[in-house]
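Shown here is one chain on its own, the form predicted on its own, set out as structure tokens.
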Amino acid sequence: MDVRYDDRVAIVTGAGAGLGRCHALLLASRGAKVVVNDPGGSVDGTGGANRVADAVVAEIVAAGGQAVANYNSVADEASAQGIIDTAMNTWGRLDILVNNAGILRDKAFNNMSMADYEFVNQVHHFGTAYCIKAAWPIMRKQSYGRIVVTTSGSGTVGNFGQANYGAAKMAVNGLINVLRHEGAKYNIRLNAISPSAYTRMTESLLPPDIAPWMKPELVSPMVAWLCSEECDQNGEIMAATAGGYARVQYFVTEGAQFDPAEPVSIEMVRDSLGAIRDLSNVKPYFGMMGNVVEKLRDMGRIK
């Protein structure tokens, strides 16, 4: 049976080009009513043009779908509220929120102004939080919601010249790690997409032999899956690159456990670094306490 989004209302931020456009087109082709959000600015977030979002809406309508344009910026709380209001005022509900909007202001950290650091975080981190905050009470009330945030390998593994971008992309992972707990009983699922694709944001970064295979439309099937009613994943990071899909997960090593009833010296830590850093026996890292509870129980320090 095909995955469908009939009678579902979706918002895709930054949907005027690249990844966002592909996400919006795919969701609409499967029956979703789509708010195509994009202020139409340049890669660094300056300027604006309504025609960018309008063009994607025209594509969707020409293909027989339903869509409406929105030109608000995610970087301001009141403006982000306007994006959610567009969905509610047009169709009276909101089921899917894809936080895709983004900009780049790349420089080595030594040369980066704090204004550029802050604004990139304002768009990627706070822009995501503003949109989720506005959508949250709606999804709670209807006991349904699918939210996708956009993270990046620039945060999980790092990339030269992207301290602002990498920090923001890790922040949205932390956001959904918490909200997956708070939204679970309301049937709100939150997951992250970690995409790599050839778009105007990456055209100067990707090697020419790889770029032709990094089609943005190859990321969208995973995003659309995370937006589906069938999807029961929650708080996961899914990578999508050139037709390949994988789960990204934090792990914790077996490590070294000392008796907390006794002093621990710097030298004890130094001499145990082999065990602490050994990746041959790792476990998924879940929960605030990691595996310390079971270790303390095994030592007889707790019941």
Ligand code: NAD
The other form holds:
Amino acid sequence: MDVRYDDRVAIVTGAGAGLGRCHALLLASRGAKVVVNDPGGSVDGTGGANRVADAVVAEIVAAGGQAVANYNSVADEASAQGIIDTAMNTWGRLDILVNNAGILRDKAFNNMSMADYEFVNQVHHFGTAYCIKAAWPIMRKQSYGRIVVTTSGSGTVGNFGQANYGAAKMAVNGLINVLRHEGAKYNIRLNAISPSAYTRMTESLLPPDIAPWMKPELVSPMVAWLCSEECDQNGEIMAATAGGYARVQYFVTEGAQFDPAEPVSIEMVRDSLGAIRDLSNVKPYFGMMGNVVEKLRDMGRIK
Ligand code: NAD
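Could you output the structure for the form predicted together with nicotinamide-adenine-dinucleotide, given that the previous block was the form predicted on its own?
Now the full complex is given, and it begins with the chain already shown.
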């Protein structure tokens, strides 16, 4: 059976261009009523124009779908509340929230002003938190919600000149890692998309031979899947680029275990680094405690 979103109301932030536009078009083409949020503006978050969101609404409506524009910024709590209010005032419900809005203010950390550090975090990290915070009571009350946050390899593995952006993109992973526990019993699922696509944000950064294949619309099927009722993944990071899809996951090494009844010296740590850092025997990391409990039991320190 096809995946559909009939009777579902979705918000896509930053949906006036690039990836967000493609997410909004796909969700609407499968029956979702979509709030197309976008204040317009340039890649660094300055300026603004209503026509950016209006154009995507017009595209959706022309294709027979339902959409409404919202021009608020996610980067301010009251303004983010206004985005959620648009969904509630227009259609009386909210089922899907795709946190996609984003900007860049790249500079080597040495030259980066803390104002630029803060503003990038304000959009990506706090913007995501403000939207989720406003959507949360609605989704809890109806015992249903699908939330996607947008992370980046810039945070997971780092990228020169993006200290503000990389930090903010990891913050949203931490946020869903916690909220997936708090929302589980209300059937609220939160997952992250780690995209790589040719948009105005990346047009000067991508290798020219690969860039044409990195179509933003190829990221959207994974985002839309994470927004579906059928999806019961929770707290996962899914990577998508150029028609390729994969899961991003932390792994932990077998490591070294000393008897906690005895002191551990710096030298013992140094001399065990081979085992501590050895990547040949790793397992998915769901928290260190599992490993430690097993090892302390083997040592007879706990039952
Ligand atoms: P884009 O610049 O084409 O689109 C971003 C959209 O967000 C724009 O339309 C912009 O107006 C909007 N926006 C900016 N500030 C906003 C705010 N305060 N409130 C609401 N909307 C705002 O860029 P894109 O490549 O489509 O990026 C979409 C998301 O994907 C971003 O979060 C970005 O960081 C992330 N991302 C993109 C890539 C990539 O390869 N393109 C890689 C990793 C992560």
